[in-house]
Every structure is written in structure tokens, then in C-alpha cells.
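A lone chain, given as C-alpha cells: the form predicted on its own.
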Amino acid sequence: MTSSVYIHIPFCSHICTYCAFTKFYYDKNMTSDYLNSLEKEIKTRYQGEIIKTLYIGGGTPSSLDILELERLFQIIKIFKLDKDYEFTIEVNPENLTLEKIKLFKDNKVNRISMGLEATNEKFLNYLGRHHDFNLVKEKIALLKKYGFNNINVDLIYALKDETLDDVKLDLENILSLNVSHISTYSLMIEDNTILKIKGENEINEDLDYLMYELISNTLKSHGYVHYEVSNFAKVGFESKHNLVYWNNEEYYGFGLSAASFIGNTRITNTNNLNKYKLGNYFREIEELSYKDILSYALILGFRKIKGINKKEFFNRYQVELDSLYNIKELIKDKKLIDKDGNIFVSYDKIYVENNILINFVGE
């Protein structure tokens, strides 16, 4: 049963140098057409299920003005929210206003994800961000004042000319915000980004690892649970929506380039705005075999620090987890650990876990 929804808002007031997502400069005429098309897609595809997690991402959803946000919230009232729902919206500090915060509150948003990315002006400029840390502090305080206690901030590290001391200062600043969730990402120079076009390269892998280790040790020592490769949360504040992905559960994706997983089908929406407005929503439809589904379950499940529960896996897929692929061999080599009913990536191997996950691809 599909119980989660992702909605993509592709508009931004500026384009960050590292961003490879589908996005456009904010344009009022485009937003109106887009929201109309989004409403049609949702009404066409949504089957009336109870929705446990709802996530509005982008792009920059907070780049929409008040009337556009009101229109968006009117569209999504079609979803039947579970009593214990999680409703996240992504925001940037520079276009988050008191009026928008109140609107979020009035429309059942109960989780905010803020694009902080860095706290040092030099690195904010490198990433193409349009805020400073003082503004972040101001907006986080405002969110808390109006009752938002489930707040995530994103941190990007492994930037050009960045040192361990720079990362340490970022962590000190972020910890001073006392937010419930922190997502951390090593900078990847991806195709179709400003950094790629400029010919930038990723930093030395050894330094990248030292930064990852510093982040992990620092956040854990301050009470954050490292529950997924890139994510840390205070107890009880793990992202329910992202856990849907990592648990290989079903979800809808609405809007440009959004992905869905329903039944045994993965759907990727078009990233062509003209096609989308004409109702040609899908770019790719992939019918998954039983082996495909198991492969996704392993690749996604092993991203979680606790890994995959053997009993739950058997109940869902009717196959013993350690009978698949070369899992027994990986356990013997201590790349995977079998303990307390779970199989998980050895903690000292998490940084290079892609070298382990490759074992479950293409067989």
C-alpha cells in the first residue's frame, strides 16, 4: 500500500553551483502553469490511500510567494493524512518569512528541512548560496518560536580548499542551533552543474574520509544517532519519509523528475516542462523482477546503520537474507555483521560502503 508522497517544486530564486536537480529560475507565469499541471497529475494518479509521510522538495519550495503556496496547499488537501503523519517542506533561509512560517503551521506542516550547506561565507559563496549564518540562526529561532521542533539542516563538506578546522567550525555552529536532525553530504561534482562546467574536481579521498569521521564522531558525542550513512538525528526524530526509501517501501512522486515506486513498478517523471504541462508525465517506467526488488532492498537497506532485520526481510520477501548473493562471504570477511537479528555494514566500512553495495547490483 502506497503511504508516502514526494512533490517536486522546481523553482529557485537562484541556482546553486553544485545542484544537479531539475530546477528553473523562479518565474510567476511558469509557477501558475506548473501548479495547474501538478494538480492534474495528482488527481489523475492518487488512489485515495492514507498518507503517512508527505515531503515537498525541490528546487526551493519556499521561493514560491504566499498566494502560490496557498494554491499548493489547496492542491494537496486531497491527500488523506494519517493521524501520526510527517509533513516536511524544504526551505532556504533567505526566502523564509514569518508569513510563510505561519502558513506552513496552518497547513499541517510539522517538519522543516533547511538548506544551510555551510556556515563560512567563503564556502557559502563557493556553493552559490545567498545567506549567511546569522540569517540561519534568526530563521531557526523564528521556526522554534512558532512551534516547529522537528527541523533538519543540510551540511555539505569536502569543498575545495576546505580544512578539518573549517569542518569543525561548521559543526560547532550547527550544534549551537540545537536542531533535531542533520543531513551531511560530501560534495560530488555532478554533470550539468556550474561546478562541473567550471572544471572543478572533488577533493582528496583521504581528506574526505577524515572529514566524514570528524562529523560522525562529533555529532554522536553530542547526542545525535547516526542512523543512515549521511544522516544524524536526536532520538525519535529520524526522517520517517526517507526511511520509506531506505526500507524499499512504496511511494508516489509528483512533479517534474519525481520518482515513484508502486507495486513492482518504478516510475520516473519527465524533466521536460512542456511535456509535463501536456499531461505526458512519465519519462521512464521500469517493471521490476523479483530479483530487481531484492537488489533494491539490499542496496537501500544497507544504507541504514542498523542494516536489515532478518525476520522482517523474510516475512516480506519469503527468502532468508543471508542466502542471497554472497552475503555469507561478506559476513565472513567482516564487511557485513550479523548480530541481534540484523545484518548491517561494519561501522568501520561505512565510508566505503559503495564497494560493498556493488555486490548486489546486476546479478
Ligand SMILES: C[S@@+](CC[C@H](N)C(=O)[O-])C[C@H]1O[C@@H](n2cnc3c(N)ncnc32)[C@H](O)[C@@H]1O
Contents of the next structure:
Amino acid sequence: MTSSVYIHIPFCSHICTYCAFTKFYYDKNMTSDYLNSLEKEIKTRYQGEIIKTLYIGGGTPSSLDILELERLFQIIKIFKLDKDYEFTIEVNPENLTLEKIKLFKDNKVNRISMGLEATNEKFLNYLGRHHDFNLVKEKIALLKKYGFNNINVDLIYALKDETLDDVKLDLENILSLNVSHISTYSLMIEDNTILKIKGENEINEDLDYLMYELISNTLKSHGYVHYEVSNFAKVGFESKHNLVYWNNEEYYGFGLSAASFIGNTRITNTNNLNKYKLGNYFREIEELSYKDILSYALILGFRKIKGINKKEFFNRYQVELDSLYNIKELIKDKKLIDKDGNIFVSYDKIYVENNILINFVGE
Ligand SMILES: C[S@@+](CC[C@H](N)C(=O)[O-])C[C@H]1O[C@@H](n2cnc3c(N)ncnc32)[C@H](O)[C@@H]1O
Ligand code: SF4
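Alongside the form predicted on its own that was just displayed, please also present the structure of the form predicted together with this ligand.
Complete assembly follows, chain above in first position.
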């Protein structure tokens, strides 16, 4: 049963140096055409299920003007929301206005995800961001004033010339915001980004790990639960939408380049605007075998610090979790831990959990 929806808004008021997402410079005509196409796609594909989590990401949804956002919310009214829904929208500080905050509130948004990325001017410039930390403080205060208590901020670390002290300062600044959720990502130099074209490199892995450790220890000691490799939340504020992905549950993805997982099928939408406008929504449709589905369940599930519940796994896939691949051996080697009904990656290995999993799932 599909009960989650992701919607991609591919417009930004500026392009960041590290970003490889599907996005364009904001353009009024393009936006209007896009929203019309998005409405068509949703009306064609949505089957009327009750939706528990809705996530509008990008791109920068907050780069749309008020009328465009109103149109977007009009389109979204098609979804039947569960009583206990989570509805997130991604925003950037520089184009989030009081009017937009009020509009979000009036349209049932109950979670905000803000791209903070860094708090030091030098690093914000390196990332090509168009805001400063004072603006973040101002906008977070405004969001709280208008009743938003479920706020995430994204941080990128492991930047060129960044020291552990710089990360410490970012963390102090972020903690002063007192938000309910923090996502932290080590900078990846992706193809077709400004940083890649400039010949920039990722930093040394050992320093990257020390930064990760500093972030985890600091956030945990300030009451945040480390619940997924890159994510921290105050108790009860874990992202329900992202947990759908990590729990290998079904979701719709609408819009350019969005991904869906429905039944046994993974669908990736086209990233070509012209094709999308013509109604050729799909770029790739992959029918998954039972083995593929199990592999996804492991790769995604072991990202969670609590790991995978053995009983739930058996009920869903009719196979014992520890009978798969070389899980028993990994437990013996203490890379995986089998405790209280769950199997999870040993906490001191969570940073390299991907490497551990590739060893067996990647075959
Ligand atoms: C979909 S993007 C957010 C879009 C939103 N417009 C913004 O700028 O915040 C989600 C997050 O992924 C992270 N991210 C994107 N590209 C990255 C990269 N190359 N390396 C590390 N983190 C990245 C950033 O923290 C970003 O906020
Ligand atoms: S990081 Fe966000 S604001 Fe920057 S270009 Fe990518 S989607 Fe746009």
C-alpha cells in the first residue's frame, strides 16, 4: 500500500557549487508549465490511497512565488491525508518569507527542512550559498513564532581547509537554534558540479571520520538521537518520510527525476523537461526480483542505527534475516550485532556500513 509521496520542484534562485540534483534557474514561464505538467502526472498516477507522509523537495520549493506556491498547494489537495500525517517542505533561508510561512501553515505543512549547510561565511561562499547564519537564525525564529516545532537543518562538513574547530563552531551555532532534527552530510564532489569542474577533491578520509565522530558525539550529548547514519533527531522527531525509504516501504515520486517504489517496481522519472511536459514521465522502470527486494531491505535497513527487526523482517519477507548472505559470519566478526530482536551494524562501524554491506549485498 503506497502511503507516501515525494514531489520534486526543480527550481532554484541560484546554483550551489556542489549540487548534482535535477534543478534549473528559477524561471516564471517554466515554473508555470511545470506545475501544469505535475498536476497531470499526479492525476494520472495517484490511485487515491491515504497518504501518511508527503515531502516536497528540490531544487528549492521556497524559490516559487506566493501564487505559484498557492497553485502547488491547490494541486496537492488531491491527496487524501491520513489523520496523523507528516508534511515536509524544503526551504532555503534567502527566499523564505513571512507570507510563505503563513501559506505553509494554512496548507497543512507541519515539518520544515532548511538548507543551512554551514554557518561560517568562508564555507558558505565555497558552497555557493546565498545566505548567512544571521538570516538562518531570523528565519528559524519566524518559523517557530508561527507554530512550526518540527524543523530540520542540513549541514555539510568535510569541506576544503575545514578543521575540527570549524565543525565544532558549526555545531555550537546549530545547537543554539534548538531545532528538532539535524541531517549531516560529508561533502561529495559529484560529476557535473562547479566544484568538480574546478578540480576540487574530497578531504582525507581520516579527518572526515574524525568530523563524523565529533558530530555524532556532540549531538548525542545534547539530547539528539542518532537514528540513521546521517540523521539526528530529538525523541519523537525522526523523519517519518525518510523512514519509509529506510524501511523499504512503498512511495510515489512525482515530478522531474523523482523515484517511486510501488509493488515490486522501482520507477525513475525522466529528467528531461520536454519529455515530462509531453507526458513521457518515466526514464527507467525496473521490475525487482525477490532477491533484489531483499537486498534493498538490507542496504536501506542497516542504515538505521537500530537496524532491522528480525520478527518484522520474517513476517514481511518469509525468510529469516540471519539466514541471508553471510550475516551470521558478520555477527561472529562483531561487524553486525544481534540483540533484543534486532540485527544492526556495530556502532563503531556505522560510518563504514556501506562498505560492510557491499561485501555481501553487492554481489
Ligand atoms: C535536496 S538537497 C536540498 C535542497 C535545498 N534546495 C537546499 O539547498 O537545501 C538535500 C541536501 O543534500 C545535501 N547535499 C546535496 N549535495 C551534496 C553533496 N554534493 N555533498 C554532500 N551533501 C550534499 C545538502 O545538505 C542538501 O541540503
Ligand atoms: S543545493 Fe539546493 S539550492 Fe543549491 S542548487 Fe542544489 S537544490 Fe538548488
